[in-house]
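The form predicted alone is given below as one chain in structure tokens.
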Amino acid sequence: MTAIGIHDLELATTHHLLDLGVLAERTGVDPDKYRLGLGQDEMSFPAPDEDIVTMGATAALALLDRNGMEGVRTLLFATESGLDHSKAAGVFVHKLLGLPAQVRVAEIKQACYGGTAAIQAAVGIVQRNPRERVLVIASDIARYTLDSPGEPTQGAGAAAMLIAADPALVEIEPASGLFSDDVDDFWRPNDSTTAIVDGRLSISAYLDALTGAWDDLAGHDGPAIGDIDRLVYHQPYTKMARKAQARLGEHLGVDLGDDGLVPGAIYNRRLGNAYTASLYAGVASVLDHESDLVGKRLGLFSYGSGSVSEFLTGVVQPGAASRTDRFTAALDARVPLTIDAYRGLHARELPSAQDVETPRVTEAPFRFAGIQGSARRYERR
């Protein structure tokens, strides 16, 4: 059977950041509530001329500059921060990147799980024709109500991945474990710009999904826990990965520890919650910060509230040995926000019926230029 998986992986984020120490000072809480209790230090926040399209296109541009367009006939855009009920966000990216007309484009939605759903769809396309490659983009902006418990877990980021035969980075193994359940732990109604969260239920739903997906993986000839060298989890906040590791160890009757989780949390601690991109930011962080992973097996747990989850595994390929940490420089380049500036941006809404031109702020390759005739306009800087 032809090996299929992640051939290359690139991340992107926003122009701004909010230091959670600054938020803690304004809200009058101990900063350790965020840094230790949540495992978060910063959160990315978009400028007025940034959104999921600009982040996704930025990540994809770097990916295609390295790998070219040969064989790419599909672009799958996974997001739960959708911009339109009909038009896929990936269609905007298609134009910004100058992709040929002979590329199918679609958007995939199921909360934070959508990126994994897109990858599995991409694997199926490549299995059918190993000469094709699929561009997968997972891009999101997590927004919660000001002064709510979820506020310090906001964030923004994008992951672009090239799914191909004989992948350079990670071969995705055929067996996976699935678990779905109709649960109201987190959702965002069509008429709301912020999510609704039942925090306690969300944690229990996540952990139930984890053990359910693991059991299904085991029932479909998946590897034993002892044959997995690194575990990477969806991280709405990085402390959640530690909770997950403890629950999985308890479920299996083994001590998994949590030291191995540190490399996978480096980027997420600074990004905040990137929803569909969260798990794959963790994968990138592991590959960028560990030098001895070639031939090792990764266990990946993907969770999307509401809820759908999947536990899949992948074997690290020789190309991962040449990866370096490029993303920390992008994180360091973000411009800090004051609380007042952050709150002003958070409150900003753009009704589609009102024409508007956005101020020029971002230094990324692409920007959201505004709304004209109820249509979103983008441009390459």
Ligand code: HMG
Second form
Amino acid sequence: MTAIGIHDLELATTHHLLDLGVLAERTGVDPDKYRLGLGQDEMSFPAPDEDIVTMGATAALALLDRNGMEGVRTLLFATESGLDHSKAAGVFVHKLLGLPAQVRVAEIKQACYGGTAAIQAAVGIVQRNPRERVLVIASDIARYTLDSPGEPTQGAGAAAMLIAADPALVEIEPASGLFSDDVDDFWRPNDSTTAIVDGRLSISAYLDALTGAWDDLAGHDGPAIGDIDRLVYHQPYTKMARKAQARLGEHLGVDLGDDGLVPGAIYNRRLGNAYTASLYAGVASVLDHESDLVGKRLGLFSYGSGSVSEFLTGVVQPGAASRTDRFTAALDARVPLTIDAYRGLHARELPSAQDVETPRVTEAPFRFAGIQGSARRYERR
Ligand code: HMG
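Okay, that one was the form predicted alone. Can I see the form predicted together with this ligand too?
All chains and molecules follow, beginning with the one already shown.
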């Protein structure tokens, strides 16, 4: 059977960041609650001329510059920060990247799980025709109400992946474990710019889904825990991965420790929650910071509130050996926000009925130029 998986993977984020020390000063909370209690140092925050499209296109541009467009006939855009009830955000990306008309484009949604759903759909397309490659983009802006417990777990980022036969980075193995449950832990109604969340319930729903998905993986010929070398979890905040690892170890009666989680948290500690992109930022972080993973097996847990989750596994391929940390420079280049500037940007709303031109702030290759005649306008810088 042809090996199929992640051939290349690139991340992008925003122009701004908010240091969680600055947020702690405003909320009057001990900064260690954020740094140690949640495992977060910073959160990415978009400039007025950035959104999920500009981040997604930026990540995908780097990917296509390296790999070309040959065989790309599908673009799947996973997000839960959707911009339109009808038009897929990927259609804007398709134009910005100059992709040919002969490419199908669609948006996939199920909270943070959407990126994994897109990858599995992509694997199916490549299995049918191994000459095709699928561009998967997971891009999100995590936003909670100001002064709410969720506020320090905001963030933003995009992961672009090329799913192909004979992949250079990670072969996705056929076995996977699934777990879905209708639960009101986190959702965002169509008329709301911020998510509604029951924090405690979201943590217990995540952990129940983790053991449920693991059991299903075990029941579908998945590997034993001892045959998995690194575990990477969806990281709404990096402490959640520690909670997950402890719960899985308890469930299986083994001590999994948590040292192995450190490399996979390096990017996420600074990005914040990037919803659909979070798990794949963790994968990039592991591949970019560990040099001896070729031939080793990764266990990936994808959780999307609401909820749908999947435990999948992948074997690291030789191409991963040449990866280096390119993303820390992008994180370092972000411009810090003052607390007042952050709160001002957070409160900003753009009603679609109003024509608006956004200020020129971002230094990314693409910008959101504004709204004209109720339609969003983008440009290449
Ligand atoms: P909270 O109630 O403010 O925090 O909200 P807490 O009081 O539970 O404290 C957090 C941790 O900090 C605790 O550790 C404290 O002990 C510790 P834990 O018990 O968890 O190990 N702490 C300190 N540590 C060091 N020094 C100190 C200190 N003080 C306290 N001084 C909560 C936390 C995560 C609930 C909140 O931020 C929230 O609601 N976040 C949003 C929801 C969320 O991220 N849920 C995660 C699971 S659901 C999921 O992952 C899906 C999601 O990504 C969405 C999607 O799928 O689309 C969210």
